[in-house]
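So this first bit is one chain, no partners, the form predicted alone, shown in structure tokens.
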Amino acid sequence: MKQKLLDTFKEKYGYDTGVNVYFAPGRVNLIGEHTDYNGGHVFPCALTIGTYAAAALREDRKLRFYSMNFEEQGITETSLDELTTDIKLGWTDYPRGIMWAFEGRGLKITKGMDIVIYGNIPNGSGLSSSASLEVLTGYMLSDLFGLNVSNKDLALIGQYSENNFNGCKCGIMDQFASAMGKKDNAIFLDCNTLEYEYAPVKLEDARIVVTNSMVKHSLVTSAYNDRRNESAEALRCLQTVLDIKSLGEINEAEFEANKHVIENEIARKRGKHAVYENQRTIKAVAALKNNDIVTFGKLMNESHDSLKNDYETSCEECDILAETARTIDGVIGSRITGGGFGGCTVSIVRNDAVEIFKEKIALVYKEKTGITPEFYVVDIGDGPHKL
């Protein structure tokens, strides 16, 4: 892979002296789905599959990006004095906005550079193609630059970054997810304090399979925000009875015996998913620490469910995948992962029912949707690297 990026580096730029390569992960979420911007608990883990940069410095303040993955587009090329948000460049507003939020940190980027990307995860997926491409470009010019920047604090700019430059409101999973990723462990991450552990995923007769249901979605769209919005109504309204800062401070009994607090119907669905979600996934770590995989697999079903029924932010697609998925002997548990209004699904299944799962997803789906979906039997990865 380090030799397929410098090669094209050298093709498009006509150099390949001082070009460094890096990588950062994807990452696929087991359980915790729309907690993080609601100060609750995630459980993602970094992936194998990822986004990598050939890079260089340049002696002027010219930027120009190419991306393998879209060759059609050509270079893009732009200035450091061109990093601002009314200023739209299709991808690359991605790590312009990170460079923005470094500047806007006072690390400075006095040079430009020349940067080819290629990444192995699948577009509009629901791996986070976007917050990998953010942790790495950070990663990139903390190294280029010698800024000495934390893992944490890449995690950090990267959430910035999306919210005020690309407009997305997105919680902290993705980018903490890539930025601290550890090989065979998944990080149990409290997004109210960011105190997080690892949590060694020890599946000895079982694989993590993710399912595309090849439904493409964006995250910078108005159902995502609208969800955070409708989740701070219900917020707010627990308020007036409850001395709370998130809706991640309260387990099941509380909501339930506050909710009638909360008028607006759909809000309440929202704080209910975000409250249940919450517990699920604390109790889903419980479990897997103690070798309970079936009580973990069950707490992934529901949590599906939740996502289907109360944050409505599953899709039919991925409803049936899920759905399916739970007829088949050898599933644990599945369900949808990632933003939601598409992307993929998440399932544990035992080794010897990975090819008949397949099968059976494949040929259910085609039937009732007429799109042949994709399987990725992943490993869990580390974080940030220079290869």
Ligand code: GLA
Second form
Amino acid sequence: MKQKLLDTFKEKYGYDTGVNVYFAPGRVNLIGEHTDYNGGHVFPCALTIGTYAAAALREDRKLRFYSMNFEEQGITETSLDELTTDIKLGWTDYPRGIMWAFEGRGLKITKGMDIVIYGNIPNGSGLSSSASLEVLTGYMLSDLFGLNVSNKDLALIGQYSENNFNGCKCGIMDQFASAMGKKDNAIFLDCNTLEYEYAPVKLEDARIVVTNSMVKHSLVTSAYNDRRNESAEALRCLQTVLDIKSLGEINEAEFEANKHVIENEIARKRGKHAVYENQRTIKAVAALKNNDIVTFGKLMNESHDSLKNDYETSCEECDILAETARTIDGVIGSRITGGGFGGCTVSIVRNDAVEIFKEKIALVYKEKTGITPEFYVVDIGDGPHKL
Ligand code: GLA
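Could I see the form predicted together with the ligand next, after the form predicted alone?
In what comes next, the whole complex appears, and the chain from above leads the way.
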């Protein structure tokens, strides 16, 4: 992979001295969906697929970007003086946003750069291709300019940039999972405090299978931002009777005892999901620690149902994938993962059932939707690094 990036760099920019190659992973979230911005817990893991960059410093302030995933767009040329939110330049807004956020924090970017990007996360799959590009850029800048930014700060800068440069009010999960990833471990993160713990994912006779629905419904960003507002409304109502700062602070019983103060039915459903999903995540991690994978799977299924019925961020295609998965022997649990409205499901499948799983899901899904899904039997990888 390194050579492929170096070759492309030479071909596009005509030189090959002073070029460094970096990688940052995508992520899959095992459980804890739409809980991050509600002050709850999440349980994602970094993948071995992600985004790569080959980059070299220039002597002027010019920035040149080339993506091997968008070859038809050619080289985008801009400069450090054009790092403003009112200039929009397609996919380069992600790396440009990180440079802008570095500058905003007083982390000086003093020279221009030539950059080649390549990602092997399927686009729009909900496996955090954007967060991996953000963390990758931060890691690269920190190294090229000797800034020693911690991986935790890379996650925070990534989220800040996505919120304020790219306009998606995402939580911290994706950037944190990418920046803090650890091979064979998932990250149990308390998004209220950013305290975290690595939990080994020892599935022994099972694998994590990601199924790509191959659909991404429109208005994802606006629907996502709506969910944030609706759960914020649930919180505001509960705060009239409870002394809390986030939905992550209460359990199911406290929610049930006070939910009547949330008059708007939609907000009540959103609040319910946020509270119950957070508790499910805490229980799921405890189950995994006890090697009780069956309970873990059951909680994954409940998570999907809650995202479908109460949070309404699933979609028909992902419901078919998750619900068909449950009918297959050897499937421990299955749910939609990530922001929703399309993208992927994540399933835990016994080794000897993986082939049957793929066959049966592909058949049923194609029959019902006309679409051929993709499957990725994934491994849990490390955070960003230099190659
Ligand atoms: C997207 C966001 C995350 C998180 C998930 C839902 O991936 O970027 O912050 O909110 O959706 O769990």
